[in-house]
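In C-alpha cells, the next block holds one chain alone, the form predicted alone.
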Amino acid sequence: MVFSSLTFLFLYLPVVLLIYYLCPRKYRNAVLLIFSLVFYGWGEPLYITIMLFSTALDYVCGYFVGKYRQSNVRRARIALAVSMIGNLGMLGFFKYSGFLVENLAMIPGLSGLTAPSITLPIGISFYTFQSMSYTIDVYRGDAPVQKNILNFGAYVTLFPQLVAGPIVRYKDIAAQMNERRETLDQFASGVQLFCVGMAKKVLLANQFGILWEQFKAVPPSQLSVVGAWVGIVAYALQIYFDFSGYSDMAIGLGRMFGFEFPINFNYPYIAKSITDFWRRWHITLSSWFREYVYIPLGGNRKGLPRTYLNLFVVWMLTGFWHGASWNFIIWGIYFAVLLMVEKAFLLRGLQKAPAWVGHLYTLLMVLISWVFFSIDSLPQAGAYLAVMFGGGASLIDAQALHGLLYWAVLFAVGGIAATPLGKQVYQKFLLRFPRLEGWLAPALCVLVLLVCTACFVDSSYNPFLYFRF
C-alpha cells in the first residue's frame, strides 16, 4: 500500500485515524502497531515475520543492554553485537547475498555458483536502522529501556515512515511513544503537509519520471546532447519530489497521530557546495550514518588522513545501504571523493567565490551523481555521461526540443517548488491579506486531494523511487 492511492487515502487511513482517536489512550500505541502490520502486510503478508523477528530480537537485546550497561559492561556489549549482527545479517541476507554471488561467481573456479532469487522486503533498510539505533541508544545512555513491548513495536512498525523514511532514531522519539498530546492545530498542520507532499508526488515527481522514462528509453548512441541534460534534469527533479514528497506526507501523517518526526530535506537544490548539499538531503540517513559510523570511527578527531578514510568508509557504505550494485558504490565513492577535496581546499574557495559559483558547481555535481544513481549498468552509466559532455548523435534533436518547450512550464514549476521562493510567495500573500488565512490553506488542500485523486484514476504511473531501498 502507499499513501498515492485510492485505497489508502479513502480506506486506510479514515479507519485507523477513527479507531486512533475513539481508543483511550493506553491503547492507542496497540492501534498503530496492529495497522501498521496491516499496512506493511498489505503487499507482502509473509515478510512481516522478518519485521517481527527484528522487533522481538532488539526489544530483547535493549531490555538486557539496559539491565547490564552499568553492572556487567561484557553482557551488555555481547547484547549489543547479538542486535547489531541479527539486524545486519537480515538486511546482508536479503539485500546483498545475490550481490556478493554474483561477484564471486567472476572468480575463476566458482563459475558455477548461481545468485539465490530472494525478494527483497520492502522498507526493510530503514526499519532495521531504525530497530538497531534503539539498542545504540540504550547502550550509550542516550535513551531509555522500553519495557512496554508494543510500545517498541509501535516504534519499529510506524506506518508512516516504516518502508521510506525519514529514518528515525529511538532517542529522538522515546518520549513520545509513552507520552504524547494529540492537539487539532497539530492535526491541521499535518493534513496540510500531507497534501503539499501529495502534490509533490502526483503533481510533480510522477509526470518528471514519465518525462525521464521517455529519455532514458533511447540508446546512447541515439542520444542528443541536449537531450542528455534535459533526462537528467528531469530525473534529479523526480528523484526530489518523490522522496521529499513522500518524506513530507509521512511527517504530516504522524502529526495527525500526535508525533513530530524529523526534517528530512532542506531544499538541497539550493546548496552551495556538497558538503551544504549533504546537510539538506535526505537528511536522517546522513544523521544516522555521521551518529553511529562515522564518529565511532573516530570522526575528523584523528588527524586528517583518519578523516579522509573515514569519510570514504562511510559514503561507500552510504552508497551501498542504497542498493546492493556496484553503480551505488560508485555513486557513494564519487560523493566521498568530492568531499574530501571540499574538505581539503575547495570549500573555503567556494566560499569566496560568488555565490552562483557554488551554485552551479554543486548543481553540476549532482546532476552528474544521479546519472550513476538512475542507471544500473556501469558501462551505460558512461555512455550517457559522455553524450552529456559532447559525445551526443547531435546537439539536439525533436525529442530534446520537445522535452524543452512541451515540458517548460512543469520545468519552471519544479524549479519554483524546489526552492524556498513558492512558500516565501505564498506567506507574504496572506501577509497582505490576513482574512484568507483562515480558509485558504483547507481550501487548496481539498484541491489538491481533488486533483491528485483524478490523477490516481487517470494514470497507473506512480512508483515511489526509494521503496527499492
Second form
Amino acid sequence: MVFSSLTFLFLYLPVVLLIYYLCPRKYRNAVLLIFSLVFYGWGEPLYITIMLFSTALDYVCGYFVGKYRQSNVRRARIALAVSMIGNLGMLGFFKYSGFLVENLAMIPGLSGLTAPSITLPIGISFYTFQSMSYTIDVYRGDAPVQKNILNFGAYVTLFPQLVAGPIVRYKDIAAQMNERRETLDQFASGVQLFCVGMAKKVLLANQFGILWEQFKAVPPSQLSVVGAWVGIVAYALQIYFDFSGYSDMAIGLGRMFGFEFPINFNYPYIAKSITDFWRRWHITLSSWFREYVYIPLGGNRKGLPRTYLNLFVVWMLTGFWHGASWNFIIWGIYFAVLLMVEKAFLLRGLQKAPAWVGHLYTLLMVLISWVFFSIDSLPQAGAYLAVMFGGGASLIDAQALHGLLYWAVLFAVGGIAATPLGKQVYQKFLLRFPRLEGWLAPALCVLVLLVCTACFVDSSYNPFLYFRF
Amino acid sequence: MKQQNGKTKNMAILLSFLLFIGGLGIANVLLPEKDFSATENRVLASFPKFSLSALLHDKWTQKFEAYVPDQFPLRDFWVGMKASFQTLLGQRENHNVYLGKDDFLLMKYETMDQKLQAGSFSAIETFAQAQNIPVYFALIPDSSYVYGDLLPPVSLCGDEGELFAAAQKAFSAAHYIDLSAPFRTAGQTQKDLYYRTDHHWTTQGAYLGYQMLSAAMGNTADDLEAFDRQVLSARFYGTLRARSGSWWVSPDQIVGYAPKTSATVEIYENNELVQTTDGFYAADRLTTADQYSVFLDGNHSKVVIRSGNSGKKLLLFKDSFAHSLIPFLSTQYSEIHMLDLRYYKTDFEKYIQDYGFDDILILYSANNFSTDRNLPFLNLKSGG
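Now show me the form predicted in complex with the partner chain; what you just gave was the form predicted alone.
The next block holds the full complex; its first chain is the one shown before.
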C-alpha cells in the first residue's frame, strides 16, 4: 500500500488509529504489528512470509547474541553472522541474483545462464538493513535484547517507515518500542508533517515527474541544450520531493503513534560541498553505512590510502544498494571520487572561496549524478550529459520552452520549498500576524488534504519512485 | 496564554484531520454504489468479492484499489478541483485536453504511428483497387488543426497537417478528398465549425464537409437555407469538458439542419434490425450526458438511412463525426448504409455485391483515424 492513495488515507489510516487508541497500552505494539503486516501484504500477500521469516530470524539471533556476548564471544559472533548472512542473503537473492546472472552470462562458456525472474519484495532494502542493525547493536552492547517478540516484530514491520525509510537504527528507538507516551502536541505535529510530506509528494514531485518523463522519452540526439537542463532539474526536484516527502509522511505518521524517528533530509540542495550534501541527503542511509561499514573498516583512522579505500568501498556499496545495475555502481563511485577529491584539497579551497562557488559546484555535481541515476543505460546517460554541455540538436526548442513556460510556477514554488526560505517566510508571516497563528496551520493542513484528495481521485494509480529499492 | 493558544491550535489540527479522513472514509463505505459514471461514460468498478483465493490468486487488493476511487464520494467535484489546481499552476492541459483561448477546449493530437498510418492507407488503397465503383476517402481535420491559433502557446500539440500531406500522396485507386485546406480557410472567419466543449464538428462544420464532399463526389450540394434549422439542445456539455474536468466552461448549443424530405432510420445490432425511426434525431438522448447521440442515436454497428431521394446508394465507413453529416447526405442518396468498422466486420466485397452501391465513402476524423486499428478489416474475406 502507498501513503498517497485513497485506500490508505480514508480507510486504512482511520481504522488503524481508531483501534490503536481504543486498545490498552500493552496491546498497542501488537495492533501495529498486525496492521503493518496488512500494509505490507497489500501489494503481494505471499511476501508476508518473508517478513515473518526475517523477524523470527533476527529475534532468535538477537537473543543468542545477547545471551553470549559476554560469556562466549565466539557463539555471539556466530549468531551475529547468521543474522547478517540471513539478511544479506535474502537481499542478495531477491535483489541481486538477476544482475549477477546477467553479468556472469557475458563470460564465454557461461552464456547459457538465464536470469531468474524474481519480483522484488517492496522495501526489502530498507527492512533488512533495519533489522540487521538490531543484532549489531545488541552485539556491540548499544541496545538491550528485545525479549518481547511482538515489540520486536512491530519494530521490524512498522508500516510508516517500512517501505522507504527513514532507516531507524534499533538503538535509536529501543526505548520507544517498550514505552512511549502519545501526546496531543506530538500527534498534531505529526499531522502537520504528514501534510507537508504529502504536499511535497503529490503536488510537487508528481508534477515534476510528468515534466521529466517528457524529456526522458525523447532520444538525447533530439534534445536541445536548454531542454536537457530543464529535464534534469525537474528530475532533481522530483526525486527530492518524492523521497523527502515520503520521509516526512513516515515521520509524521510515526508521531501520530507516539514514535520519534530520525530526520532523513535537511535541505540537501543548499549544501556547500558534496561532503555537506551527503550529510543532508538520505541521512539515515549514510549514517547506517558510516556506522556499520565505514567505521568498522577503520574509517579514517588507518592512514590516508586506507581511508580512500574505505570511502571507495562504502560508496560503491551505497550505489549498489540503490539498484542492481551498473549505472548505480557508477553513480556511487562518482560520489566516492568527489568525496576523495574534497578530502584531499577541494574542501579547503571551497572554504576560502565565496559561498556561491560551493553552492554552484555542488548543484552542478549533483545534477550530473542524477543523469546516471535516472537513466539506466550508460551510453544514453553519456549522450544526455553531452547534450547538457553543448552537444544538443539546438540551443533551445519548443519542448524546452513548453517546460519552462508551463512549469514556471512549479519551479518557483519548488525552488523555494527546497530551501529553508519557505519556512522562514511562514514564520515571519506569523510574527507579523500573530492572530492568524491559531488557525493558519489547521487551514493549510485541510487545504493540502483537499487538493491531494482531488489528485488521488483524478488519477488513482501512482506508485512511489522508491518502490524499486 | 501562549501555551493555551498552542493547545487550541493542536486540537484544531487533530480534529480537522480526523474529521476529514474519518468522515470521507465513512461516507465512502456507507454511500450506495453507483454502476455508471455519466460524465466519464464508463462503467464504474464495484466492490470485489473477498475470499482467500481471490486475495492470493486473483489480485483482490488491486481490484479493491480500483474500486475505492471509482466509488469515492463527490467524484466529479474532486476531478474539477484537480483541474482548477492545474490551471492555477499556470498549466493549460489536463488529460490531453487543451484549455484554449476563449474557453475553447481542444483535443491533443499525437502524431500518428508511421507503421499504423502506412497499414491503414494501404488497406484503403487495396480495398479501392478491388472495387469497380468509386471509393472516396476523406479525413476530417480536428479543432486543434483548424483553430490552431486558439491553442495555448508552445502547446506541443501534434500537427495533423503531416497526416493530410501523407494522405495526398498515398492513393491512386482511392480518391482522397482533402478537407484540411477548405476548413482552415473557412475557420479564419467561421468560429462555429467545432464545439467548444466537445471533440466533434458542429452541424455547421458538417455542412461545410457536405459541400466539399459533394463537389468531389459529383453531387450537388443544397444551400443551407434548404434545410430546417432547429436548436436541439441549448445546454450541451461535451466530451472534452468531461475529460478535462473544466466544469467552469459555458455550454455549447446543438443545432440540427433537417432536410425537407425526411427519412427512415433503421438501426441494426449484430445484423438484426432493432429499431426503426422516422427522422434523424433521437430526442430522448438529450436527457443523457452524451447529448451528441441525438444524431442517429449514437454509435451502432450498422445503420441504414432510406430517404427516397434520387436513386443512388452510398456505403459509408465512418466514426461518429458522420452522424451529423447524414441529414445533408440523405438528400443525395436514396439509401445510405452506415457501417462502423469497430463493431461491424464482414466480407465487404460480398456486401457490396448484395446491395449494389454507387459510391463508397470512408470518412474519419483525423484524430480518430490516427489511433484506429480496424481499417485492415475492409479487406476481410469470408472463409479466408
